[in-house]
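As structure tokens, one chain now follows by itself in the form predicted on its own.
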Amino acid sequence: MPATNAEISGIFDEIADLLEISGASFFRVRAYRNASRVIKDLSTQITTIAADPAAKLDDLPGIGKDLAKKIKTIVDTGDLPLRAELEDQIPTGLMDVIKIAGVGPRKAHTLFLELGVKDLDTLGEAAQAGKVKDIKGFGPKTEQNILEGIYAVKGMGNRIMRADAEEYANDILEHMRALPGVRHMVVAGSYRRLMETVGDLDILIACDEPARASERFISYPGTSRVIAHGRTRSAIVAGKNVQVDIRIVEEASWGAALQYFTGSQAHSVALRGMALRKGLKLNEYGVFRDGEKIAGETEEGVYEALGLPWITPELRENRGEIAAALEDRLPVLVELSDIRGDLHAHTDLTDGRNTIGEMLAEGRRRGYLYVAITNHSKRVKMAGGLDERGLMEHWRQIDLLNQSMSDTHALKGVEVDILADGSLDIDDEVLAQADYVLASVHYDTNMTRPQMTRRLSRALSNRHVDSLAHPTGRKINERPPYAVNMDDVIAAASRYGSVLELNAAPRRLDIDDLTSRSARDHGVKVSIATDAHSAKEMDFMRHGVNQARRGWLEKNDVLNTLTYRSLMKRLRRHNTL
């Protein structure tokens, strides 16, 4: 089965997390670390390079020969016998223990060599009997978090992030394209409603030839597993845990069927009640008045025997979206070409694997006014953070690259980083001069509700803040959120003319779709922003536009779809307040 970019650099990643576990040299994990970023990066698929005979794999930045040959080993065998040595040594469940917040691969090692944890109910087992709290580095306060972090982890199922399954769909209709008579081919369900995670893709098809359809999805050459196969409905597995499913329809019914596969499941049944209340009956095959079909050939045709303008699937939670089309209240959602710029964006100087002149080239080819260039301050000393004078040093860089460029402008910021107290670890003297300036946590995360609330709203009102950078903390599926109450966040931003960050970063979508609306609703503005760490990373905007859709935000509602001159002109009138 050919390995794809997101598979081998999730090899990779997991193998660094089994080094980690297992006490590997630091130096040892973050070859394989820094091997996964660069594969995750890369515009082209491995497989294509590996299969080029004049292309060399340990021709890639910080791919050595040795990594080189476990890449085409990958690529030949779709595994790495390496992981399933480490697998045998280490115990599997000890990868679900890294997932709680603050319980690193080194702390999981610690724990199974202390008290033998092995999965997260040994874990609990420990700290249930006050075991965990004993051992040096833990405490008390950690005890009470691991508790609380094994619900929360448990709680995270099985379903994965949009941005990965992505890879699956767009490979899988590639493959179905190639079927003659094709009409329709759409992925439905929560994948359509742009949602984050998705449990498994369900793809919905008209053709002419049903039979042929289906023996031309199970052909897929990612299968690894055959689950079923009819005539009108198959399943496979892709690759290693990803469902898929293909439900063949009648074209006369490609609406109805749409409509009902993409849910949500709330969404449909207040429709459903609706046409009962007119007399009508909905399923996936029509809209029936008195046993004769009156719509079901287009979505917008079912919505209009409702009495309903068509309402864009992300908004299909049954959260007020029905009550606001009967008004004609729909909001005109933000697009992707609204974005005029990037206002989180990291370069080599700290943790980022592109120069500014780099960063502002792609920024440029995207048709970008600005983007913030925003290294981390000294607080971050494991992504090399930069004091007061390292900042002053590379603004200075910044004026200088600016006066020579005139259509996209190099924005000089900082993510500045919250202390405990809710102060920040830059002067304010300093943080006067910055262009952007980002407030965020990455310490002392395990506070009480209360005290990491109060900790972001004193961040919030320096006025030298500009915005809040991913507010939760979250990681999804890998880290929950921080105990914080976003209400009094977000009226902290209201009261102090701040900013929340929409973390674009497809494993954060820091803010959720729910805080972006609430944000929405209280005259918050919301930035879209990658927090890229390389110029292809810009590319998460798309998944930051998605997320903000599903919140409901408009253009007017999102501070980076100003122009360059307006943009400036708010911050400056936010910053003398």
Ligand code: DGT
Second form
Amino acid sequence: MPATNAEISGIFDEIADLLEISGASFFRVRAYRNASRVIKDLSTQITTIAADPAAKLDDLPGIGKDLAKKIKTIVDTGDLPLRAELEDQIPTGLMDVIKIAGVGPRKAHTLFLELGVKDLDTLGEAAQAGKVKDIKGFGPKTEQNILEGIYAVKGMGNRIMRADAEEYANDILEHMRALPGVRHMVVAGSYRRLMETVGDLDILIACDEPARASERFISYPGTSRVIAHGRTRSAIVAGKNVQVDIRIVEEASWGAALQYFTGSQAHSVALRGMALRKGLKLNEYGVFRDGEKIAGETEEGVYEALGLPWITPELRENRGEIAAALEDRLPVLVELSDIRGDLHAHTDLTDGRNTIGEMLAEGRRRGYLYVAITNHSKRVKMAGGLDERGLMEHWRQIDLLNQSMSDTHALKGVEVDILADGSLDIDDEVLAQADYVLASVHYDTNMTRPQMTRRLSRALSNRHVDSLAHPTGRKINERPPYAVNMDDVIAAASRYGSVLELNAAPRRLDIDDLTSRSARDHGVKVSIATDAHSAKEMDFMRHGVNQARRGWLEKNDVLNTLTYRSLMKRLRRHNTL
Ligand code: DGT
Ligand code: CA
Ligand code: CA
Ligand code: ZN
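Next up, the form predicted together with this ligand in place of the form predicted on its own?
Expanding to the full complex; the earlier chain stays at the top.
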């Protein structure tokens, strides 16, 4: 039974939504919306008044006889019959459709009438087929928003961006360190494997007073709900939606537990199969031969018992790492300290927050040899994109600045917009003056796979283009990748000697791990670049390096591990191809 005013108000709101979806008159819908607002704004709880025989509901401000009756029904029965009636008439999937930003119940009604849209899937098909934009009051921009909105609604709350989870991970570890005698403590699972998103966090701990570990854990101040509370295992929800598991293990089996709870499951299953073939048994307590424990205290020991070198967690996906380990050809993965510069940065001349000087100073603080200043071009009006003249003037400033700085060079760059046909919005003669040209797509993204593939490949065929920025356009939990054949794009990059960007912004991480690996296999270099819109965002580099490591990239696969001289030599050669 609804207890609070907020819940009663919610019922009126839902009825208003349902009425609107079903095409009810404006006045009828408005009556329910008003009721919802009046109730939400009341300073007294309705249930208190309803329980008091001396008080009357219709004495409350804004509540007449009719509404008082409806409220009484809700208080007595928990609902209004109208809600169930409407729910019977209207496809339930339309309630998901109105969760899309910019699609209210009114628009949902139109989509239902015009296109027979019943739920997110039928809406997605219609939008993909370009039918939505032709409806009166919709248009191409709404169609695009809808495609992205479907993706966002479907992905809502499922997985958390690693960078967001990181804040909780560090905070909880900090909280747990107050425990006496912590021997080992690690966040295992997908988090340790450096995945771009995590389903939940898995903390593993070995300590002298295990009984106190669970208590300490569930007393974490950021806990919004305790899911489980046990002696060796507990779970909480931290903040709004970050589930955190903790497992308290024996120090003697630390290595085996760490291996087990780091996963991935596919990797561990493969290891277990190997163990069996060797007459061994592997589980979360150790490696056993004839019931006798031969390893388990350290993770290295576990791998060694199986005849393997230790495999770094970000490779543990059963994607060939075990065979590579057996043959002693595991990649030597790129590290943050290998990075010599940032090849995608914006300044306050367009939509960035800091000056060129400030971006360079941050680069120098990081020990970088170069920072490519890559502001937007004219097509990206919202960001104050530069036209040909603006760019030439901008680059003159950069030349001047470089004369007064010696250790960190600013590259004269641009992030040129790729038009729908794959041509660029800045003249070739001007692009020829740049040190570094990024090309990227910002508009007209709802095209077929072959169209988008041709568009990106054509952009790469321009000899002034050095790199394709955020190649698939995806934003985690927000926007799906373009329909594009990345194999063909990689082939084009290889043909024209250009590189693909691994955009290090945590919500982009574009290209992903598998695409990085494919680029590497085809000899296409990857540039790990932050797309920083402030000096602070240059710290995104570490997220990009994490993703690159999951993609098996080594130092030599990454363009911005080159020194300034080698980079300039390579870029000049590329430009005159
Ligand atoms: P997530 O949380 O969805 O991002 O992915 P993980 O990999 O963190 O998975 P999670 O949290 O369900 O479990 C943590 C680790 O525990 C997982 O990576 C491997 C291990 N694990 C969980 N369930 C099983 C299982 O049934 N078999 C095996 N071999 N390992 C498991
Ligand atoms: Ca997990
Ligand atoms: Ca878990
Ligand atoms: Zn950018």
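Numbering follows the first chain given and starts at 1. None of these values were measured; they are calculated from a predicted model. Under this definition, the rigid core comprises the largest set of C-alpha atoms superposing within 1.5 Å between the forms.
The rigid-core alignment places the CA of E393 less than 2 Å apart between these two forms.
Annotation: Cα of T122 displaced by at least 2 Å between these two forms, core superposition. A displacement of 2 angstroms or greater separates the C-alpha positions of R83 between these two forms, with the rigid core held in common.
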